[in-house]
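Only one chain is given next, in structure tokens, and it is the form predicted on its own.
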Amino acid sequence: MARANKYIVLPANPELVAQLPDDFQFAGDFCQRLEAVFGFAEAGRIIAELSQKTISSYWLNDLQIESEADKVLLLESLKAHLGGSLGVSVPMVSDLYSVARDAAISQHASAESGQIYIQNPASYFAVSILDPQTDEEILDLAAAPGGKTLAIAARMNNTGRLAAVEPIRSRFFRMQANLQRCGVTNVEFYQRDGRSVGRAVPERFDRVLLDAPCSSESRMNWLDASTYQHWSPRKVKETQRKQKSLIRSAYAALKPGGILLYCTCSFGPDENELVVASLLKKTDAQIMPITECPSNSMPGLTRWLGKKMNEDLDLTLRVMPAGPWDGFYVAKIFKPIA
């Protein structure tokens, strides 16, 4: 894995900017930050990747498959739909199968019934790092639309208790419907601001997932202006303030000895290392190593804008977009027992 902390911010490279749409107002700022994190060659590859998303991934949801006989029928139906194969098993998350997007896996009846769930490998990988166990009490602090919540519930086999928090009314009800459709029965839903949860239920949960609201940089698509026109350096700073409040709330809700997983689908350190660093500075939180990493990943930054950051941020992980993978940042955080 490439080391990241040698990079500093330089003026935007015009060769990179030229690859972005003309109506992207802050293309220069975006390219400048991307090159500072990844270097010129990788930044160029990522920019190209964001306009070539041609692969989808899905997994079998056992919560909606009643018997082995039903699973056999489902597999036969999927193979027939996909031309004789389930797809390619995704390395590091072998439960997922990747298929060409034009295979229209979302149009198979099992997608509507919840027997399969279409999800990016990066999201499923985050849940595997959280490593939910049966009969635990787990918090998903920014849960909508519910894909990671479902993956957690499936690993728990609908045991224990899963709290799913979402403040926005429309997203809250869509999440409820999505999880009920997919057979999740161990979840309790809370429509509230996640920043208040830590104060309301301190040290309650065995594990906490915070897939923080972010600028969604890795989900930009240069063919769809709605995915990038919202982005600006100012918006990133505003998002960072909310993320810092959310991660403090998530950590407060975590039991001593518990695990918090912080993740975003953004590239820049403002929403990633700097948010985690703020928690390390204000609490006794400790970063845990992520022992199994995709080949398309690199360690977190320990230096940004010429300033050193906590060396333990090297244990966090950046996943670069490649093939079926969206870009992602993941930090696994431990709360010590006093």
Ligand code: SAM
Given for the second form:
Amino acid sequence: MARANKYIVLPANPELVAQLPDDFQFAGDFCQRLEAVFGFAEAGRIIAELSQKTISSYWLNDLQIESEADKVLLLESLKAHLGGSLGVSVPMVSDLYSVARDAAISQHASAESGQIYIQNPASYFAVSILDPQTDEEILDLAAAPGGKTLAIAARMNNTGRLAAVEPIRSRFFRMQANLQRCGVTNVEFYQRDGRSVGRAVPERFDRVLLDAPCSSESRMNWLDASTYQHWSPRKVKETQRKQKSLIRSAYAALKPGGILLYCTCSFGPDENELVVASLLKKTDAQIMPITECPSNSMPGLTRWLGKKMNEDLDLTLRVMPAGPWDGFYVAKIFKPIA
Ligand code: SAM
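Please move on to the form predicted together with this ligand, as the form predicted on its own is already shown.
All chains and molecules follow, beginning with the one already shown.
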């Protein structure tokens, strides 16, 4: 029997639903959204792509490489491990090399020592849009396990000050260990709820990253039930409430003239455009264009379910999963000087 659905008006497309596992209770709702965002053909491609991730990517972490001589040795050792080359440089994020997953890059000693960091192009690209500068004060408001914090620290060459916030104890300690292992020395750690940070330190930071807790739709893998069983339309709404409050806190913590980067690894507008739209409505925030975009991307939506949203949302970016890229959404936001 069809379930009542108060979020989406179109019926679920049976051809899309058939691609999903039988034990995904909300497969219909998930497919409806995906089709409403991307259209039938692209939604079908994305659903297939999610279970076919065969490529990893990594970058060289200069914070943990002491000299040019060490770098030469590392490059030789990586090439030997990977069968003669470092991998393929990823377009748009040329510091990243993509390699076949079965090349087992994670088993190279440099992954453990922090001399290389395995990271999806989506994460690395988000940090390049944030564009951290040396000697700045930067807030990472939802930071664990710290992959983007590390990419920020590397761009700052361990100068300035980085504040990394994470409320969940186990994730907080994992992040600390991860960043220490990778040679980050310009970070201070705060185990607290990001929603209270803006009130505690208003207009403090040059840049703020909010890589928001989300329903992680682009991390779903139909071969692993733990990656999709948490998903339901109700959970998406709950998550959206938290995201709206986190983005207000992130914006409050930003200096006038500063830049806030909001991103998630979910596909739907509920966790993306609608969250950014709520900030635009309540504050003087302005969306900035993202000038260089990967070919597997499209502008943010300005209409959802027949309703018009802020036109500037088309300056935000939705990246579709393809090759080494996980899917994600990103908005670059400017706080005007009054
Ligand atoms: N930026 C991280 C990275 O690149 O490694 C990933 C961040 S993950 C998408 C979102 C994080 O937000 C999770 O670690 C989650 O525990 C944390 N989180 C959940 N609720 C939060 C809150 N109220 N305030 C701050 N962070 C929160």
